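Read the single chain below, which is given as structure tokens and is the form predicted alone.
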Amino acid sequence: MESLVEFAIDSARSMGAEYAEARLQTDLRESIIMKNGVLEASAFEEYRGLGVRVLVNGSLGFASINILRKRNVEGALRRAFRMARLASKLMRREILMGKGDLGNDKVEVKPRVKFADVDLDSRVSLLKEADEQAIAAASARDVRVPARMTSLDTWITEKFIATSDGANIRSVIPRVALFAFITVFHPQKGPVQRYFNLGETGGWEVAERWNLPKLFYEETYALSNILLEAVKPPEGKMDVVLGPEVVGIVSHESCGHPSEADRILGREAAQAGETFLKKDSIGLRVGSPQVNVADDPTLKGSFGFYIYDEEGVKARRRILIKEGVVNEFLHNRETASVFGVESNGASRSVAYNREPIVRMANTFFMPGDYSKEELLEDVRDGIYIKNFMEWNIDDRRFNQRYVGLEAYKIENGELKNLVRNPVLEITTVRLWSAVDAAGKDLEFQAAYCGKGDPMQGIPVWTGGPHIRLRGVKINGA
């Protein structure tokens, strides 16, 4: 099926394309479902099928079909020739696709241990154990823990992207997700609720390393202290020293979606929102010095992992925001055409019938030099805020709301009692702005960015070290 891809190049400059690109992707998913430690649903699906973009009269068309035959390529050529003719009518300026580092290259994420030699029995076994394990962690702390769902995905992602100017990729990536919502409950004191991600790329060895009876204990068992132990939290200006998870969301809503280049220039206002950030932002300070964000496809096992993008160009670290200074923004061939730069490989698309857009992959807070200690040591009253139970911001990124779930006070650099939902409403520049040190430490958290329309829910990462704020302002919920 290979040859479909290059026949619809060859199509597309025939019928007078000036730029086309082909992708051919296949996608097997497994799922199981369940719910308070049964069973809801189990199953597998396949999607496979074909995208093509061309570049007619300045504009470009898009078109997709899942019948895989020549006749059919034509069909779905012709309709993106009509969209971008119809399109180009309606241009102010015409597209051009910028330059990028084009690869002709088969990247391939072979796993350990195959999904296909894990049984359904056996993928359900864990998760009933898991499941037990969140029980006895709420009867330890003589908690009820209600409601449990829970789901387990893994799927391959195979893709074979060609493009008239030279590029040629193969790629084959399997992942592994698990989603987790629980809910606590004691009779006085009402519910607490918790929902965390994982994913990864790689095979089954990584929902072992997980442990997941481990990981679903422990954090039933940090709830139920939540629910039983926290106090209202303090109020006014304060030292906060906030968690891996809490920045890696800030990072990703507060830095990595004003950078996308489609929504600097309006693309995306109807949708996904706008950006505080304008198209000469570069050099603009939106925090202090300490500061580092980065968005970075290419770290290994990652969940938004890939080398080479839809538009088979060659993936590479972003450094978003550099010293606290507006570095670079992310761009596709199209959008790096307008700003005058070259393309640095942000092109991602969910499935072979949805169009590649910019989009994030990994986006953290680069680490700095101090230990959690260190961090904690040098504030007399504030708060650690370790994750959060909601987030909130505004369309144009700026405006935002975190409130926490496990947070505790901080008196003289040493953790006391837990304080229950902390906020942190605060702007991006001032939140970046009060950041005066950066842990040495790095987690990640996996999530599903949403963006486009129609909706296009993409595997990311979001994380960061421990990071620590001077004198923000603290409310409780």
Contents of the next structure:
Amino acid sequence: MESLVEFAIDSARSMGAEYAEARLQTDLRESIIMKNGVLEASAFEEYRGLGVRVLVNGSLGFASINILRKRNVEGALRRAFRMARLASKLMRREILMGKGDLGNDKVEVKPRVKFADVDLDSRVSLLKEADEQAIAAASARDVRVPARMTSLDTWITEKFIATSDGANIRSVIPRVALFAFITVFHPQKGPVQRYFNLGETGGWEVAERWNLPKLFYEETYALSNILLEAVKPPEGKMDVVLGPEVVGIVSHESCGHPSEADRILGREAAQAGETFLKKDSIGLRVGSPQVNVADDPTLKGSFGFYIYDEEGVKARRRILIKEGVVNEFLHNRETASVFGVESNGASRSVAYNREPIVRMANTFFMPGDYSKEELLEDVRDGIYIKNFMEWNIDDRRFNQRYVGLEAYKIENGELKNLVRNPVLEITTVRLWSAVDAAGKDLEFQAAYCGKGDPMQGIPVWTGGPHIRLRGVKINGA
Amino acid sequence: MAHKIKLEEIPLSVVDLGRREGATDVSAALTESRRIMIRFSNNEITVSKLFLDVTLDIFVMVEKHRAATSISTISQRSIERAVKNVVKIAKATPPADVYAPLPQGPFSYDRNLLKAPKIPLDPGTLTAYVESAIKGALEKGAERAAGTLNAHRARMHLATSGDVYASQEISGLEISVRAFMSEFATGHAVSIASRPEDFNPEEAGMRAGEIAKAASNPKPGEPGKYMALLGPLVFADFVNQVGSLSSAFLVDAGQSFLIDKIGLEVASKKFTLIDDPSLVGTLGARAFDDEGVPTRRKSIIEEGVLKTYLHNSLTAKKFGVETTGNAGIIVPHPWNLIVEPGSKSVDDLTSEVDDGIYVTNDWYLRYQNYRTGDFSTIPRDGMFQIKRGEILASIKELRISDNMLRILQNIIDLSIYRTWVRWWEVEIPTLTPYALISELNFTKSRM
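Please give the other form, namely the form predicted together with the partner chain, since only the form predicted alone has been shown so far.
In what comes next, the whole complex appears, and the chain from above leads the way.
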């Protein structure tokens, strides 16, 4: 089967492509879905196919196919080649593949406990126990938990990537992912909801380490407390401490996305949009000196883990904001050539039938020196927002809103009562500029970042420490 | 199973094998699809894509024990392995709370719905569509245009243990165009069609260009509650929320503000929402659902009253009703959403607004609470003040932060004019008018 990769590249070159890249990708996924304690279904998927990109007269063509016969692959390639050549007549600027540290390597993450060694009973029992603990937690606070929805996925992605200019990468990456959606309800108080994702690279040992029953108990107990105890938040200008979950989404939305070089060039303009950053924004101050944000695909065990990107370029940590100043953008080889830099390995694709595009991997606010207690002790009158439910940001990545879920009043450096749905609606520069201190802790959350057309929901981590914002406006929802 | 596989015969052989392996119920759907996508930005093509996919989806039940599989490796060996494996997994799966046998056919289907119009897939024609969309936007004054052209043809072959064996064609042409006067002044429009004669990329480009031009030099808007005129792209997004969250599965999962509201007034009397897959020649037309049940037109909300959730046979059994022909084997979903028109022109709707806001598009809709319907979304592209019945200044930086049920209740009127919408943010094809909403809450980021 792997010979098809070489065949595709040779065929594309013989047709006259300046550049060709082929990726044979297999995704094997097993899922179970539990709703309100009942297993709705178990499922497994096996998607295997070939995705090929060709550069013809400076115009890019992509073809994907899952009938893996030479005749069919060649036919698809011919069509992609013709389409690209025709489109080249409308091009004013030739697309070029810029420089990058191309690899010739094999990357394999070996699970300690193989998925094949974990039977369905064990998986179902784990979710069932977690579900029972959610009910127990709600019961302990005398509320109902009428809706629980959980899915648990294990999947293995195998890739063989080669390019006409010498990259040759084989990889095998196993992942575990959990999605949970919990509703607690009280007849006088109404419903409160939360969903969360867990995701890591590794084998079944990851799911065991998560201790789902304990986590579901804690999450549901906290949600019940919010339902019963949270009161209207204070409004107005105040100091705010954000927990790692909120800091993670802020880093992703307000630093990671604006730093994607393809957005800067307008390539996503009609879908995910553009960015307030411009090609010449390197060196622009967007926050206080305490703000340092990185994106790093090489974090071991991370949900967005990879060592080589889909163009065969070796990945590395990217410092996107350094001491409050825009430091680096996320590049693939196409954008790197326009910016006159080397690709930093940000080209990703979620399946064989998706075009590789510029993506984040694991985006996080880099830790500072403070303990959580130190961050809090200097706040006389403020709010601590631990996590969130609703959020969004405009398509220039400048105007955003986060609505806290578990949030507390801070008085004289101490956490007090729960407050309900405090709203932080703020611009990117105002938010980053308000940061006066960052914690030394660091936590990550799993997420699926959406971008591209067709949409590609790609595994990422978002993360950071606790951080403190001075004098920002808080509203009630 | 035959040695030489004919694609259209695979589902039947899967059903046979699944039954022999011990499944009480089997459905198998094989889809062959061919899709071409041309993406463009800054007035030039950024990439041309071809997708050739053959996928096989199998669902089996051993009474209350269920399992599903999807594979893209279509060979005799891989199919046999998948069928044996999925039945084995179903047997090992704990029982669900209800068992509903797959609906018993054979059924008769509307022959007109089984066939899809022929659409062009040649690169020359498709590239010309893109050129005409860009030209339309630039002619109306835009400086640049970006977007996506999609052309697809697919054929789905379905067989079930309920004596269903049928084939359905699907095809469509879609273009989504965003025009830019500047990074702050943009307009968006779409054209979607099942028939080539209904497809008008140039007009979509022109409409996007007109909005972008009118949106020039926007000033920051003031937050507050306003009477709002929602253009088709925004209202289609809201209607998609209502249609999608009327799925019985999501209601049961706590992910819907429509829970416990059957028979109740959930919207203004002006609002009637229909799911109609039986409209021949439309993008969401389907002859049968994923269980082989003939699809039909149904009111989800009729003159403000919630009439039904969307069901497959399993959710129907659980809720004690009949399937609505909206399977989704696991999650029922709408096919083709239709909002009944109002009685006024768009100009008449606008003239009713003394101090309000016209929103042409939105994105990034997220809920604080699905069950209550509290959410926010961000207007994008042209947004305008309306004063004394006239659309005036271009404004920016506002967010719609409200509640979905309140918005439905606050529909004052709808336009006679309707248009089909589907794009990146609106998944289900939706025929929608403009909507006039009272007291819509707008918030704003603080500098």
